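Single chain ahead, by itself, as structure tokens, in the form predicted alone.
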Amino acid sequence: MNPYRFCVAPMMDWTDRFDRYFLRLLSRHMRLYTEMLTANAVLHGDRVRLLGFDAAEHPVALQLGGSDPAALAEAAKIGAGFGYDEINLNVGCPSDRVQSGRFGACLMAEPELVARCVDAISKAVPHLPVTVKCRIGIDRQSPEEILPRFIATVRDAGCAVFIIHARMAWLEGLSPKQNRDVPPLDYSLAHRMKAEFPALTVVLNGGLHSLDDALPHLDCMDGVMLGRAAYHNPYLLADVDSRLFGDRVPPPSRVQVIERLLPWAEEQVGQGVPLHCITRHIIGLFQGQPGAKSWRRYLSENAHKSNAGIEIIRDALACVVDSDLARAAA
């Protein structure tokens, strides 16, 4: 089974462990990755906080920020033995942040350094996957003619998997946000970059709001990343195993994502999590269906009560059943 046939991608506040702990319950095989964390926010931080997390999250993915090439493989060794399944580089997130800390996007006009820092992260954890999320180009970059030259740098000093966000990057003159939406979207090249390095992994990303915009690409790519979408409506992941693993179980409905992250939502709040750091990622559950935005009004004006427990989840979830019931009695 191809292990990158189906991702959600690192998103900043938003795929941390109890996000991921939830998303899994929706899928048992797509491959999930963390929040980027800069080499040094895992050298000098709290690593029990940045970097743990449930052994239901596997397969899952430690996405690293940075460009000492020292810094970054005593970062992924660290990583190593918390017991993540992949370290990635990150060479696509263009936030003014990343690029005064000369990492992100801007490594992209350095595909030498990326791959001496690829190298160095291989050398530390050679029983893992080492891989690079990349865009198409920055600013004046000719993307045709740079990405080629980057993936065959980068694959030269070990990597041999490759998620594309195929989009630009313009670090002078749109902020992050906008270079979500802005640049336009570039499928075509992406494509051929598998098409000219058929050894190598090459999953696509950008731009994709459901599985049916992202089926069509696997004709021609090793696998799809979903990343805004799968976050706000994140009961999209429900037909993932289904229709992009031939899984034949029976995806689950809502009411049983909630049952089942109850138990754990519990321990959670019982070992001093606040109930909102859970919540806050559930909102979207019920998007589209009846009693949806009572179950969203309910969550965000009780879950950040000082004495909040997972009844504040089932009364919730009272909400949007009660409506079921009353739509269907009508």
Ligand SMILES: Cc1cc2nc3c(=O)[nH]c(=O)nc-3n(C[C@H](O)[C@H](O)[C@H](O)COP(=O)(O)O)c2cc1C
Contents of the next structure:
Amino acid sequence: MNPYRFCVAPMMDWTDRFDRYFLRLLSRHMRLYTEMLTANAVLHGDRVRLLGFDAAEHPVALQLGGSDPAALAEAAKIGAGFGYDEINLNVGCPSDRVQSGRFGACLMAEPELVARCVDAISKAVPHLPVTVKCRIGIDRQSPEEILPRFIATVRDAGCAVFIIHARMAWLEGLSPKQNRDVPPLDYSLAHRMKAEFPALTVVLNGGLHSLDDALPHLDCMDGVMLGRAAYHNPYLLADVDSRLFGDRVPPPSRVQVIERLLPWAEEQVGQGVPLHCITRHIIGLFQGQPGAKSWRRYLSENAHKSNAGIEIIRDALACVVDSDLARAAA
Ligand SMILES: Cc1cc2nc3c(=O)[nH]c(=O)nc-3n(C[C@H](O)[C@H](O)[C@H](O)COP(=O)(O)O)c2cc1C
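Alternative state: the form predicted in complex with the ligand, after the form predicted alone:
Okay, now the whole complex, with that chain kicking things off.
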């Protein structure tokens, strides 16, 4: 089965290693992405803290940001040493900080530079897929014209997988958050890119709220990538293995997910990880269920306390079960 069929998007401050471990409990087959790390952070920062991850997270891709081919190549080599399954280059992030460093979405205007980066990374980690996550264009570009040229140029440097966030980034005037919502989505252009480049793996990203939203795109695309929906309502991922990968193993219940999380969470807390670093990512697990509010509130009010241990998660679960029972009895 195509390993890119279902991916969870790289999200800064969200898809850290704690979130990814939790998400992995919901689907064995989906592909996970790290938050973007700049090449410089990898080269000069605390590598174990930035790059360390749990073997259970596989398959997991390291997303890098940068535009210096040599620095990216070196960072990719370091990432490969940590065991990542893919190196993904960020050509979609619109933040100011990133523009001033000349990387992220502004590189949509410099396909030759992106090609040089991909070439350098591919040579540094020849055993790993080197992929690109891009927009359909920026500012005053015409996506219809520039996107096929961008893809062809970067493909010729060795990139065989493109993840297309199917909206432009308007770098002049919109905040990063607005740039995830305001420019209109153009799914049909992404579909046309797959038709025009059938040998490439093309993954669609942007504005997909559920598996029902995502599934029809798989008729013509190789994969779909969900970001915010997967983060805010992670339980939607429990159906990924059966609905997208034909896996016959029944989806875990929410309670089972938490039960499987607890031993690992206990180990992490034992190693000095503050409990809230884990619980902040599991707040949405019961979204739409009776007791969701008590779950959220209990975790938010208690996980920050000093010496908070995993009993906080157990107690929060008891709130959900109690409110379930209360509902059933009413
Ligand atoms: C909080 C947050 C942080 C993000 N950080 C990154 C990032 O580090 N790298 C990246 O390529 N995209 C980043 N994105 C964009 C997402 O990967 C994705 O392209 C975007 O949210 C659209 O998908 P969605 O509509 O399914 O959320 C981020 C999005 C959010 C909400």
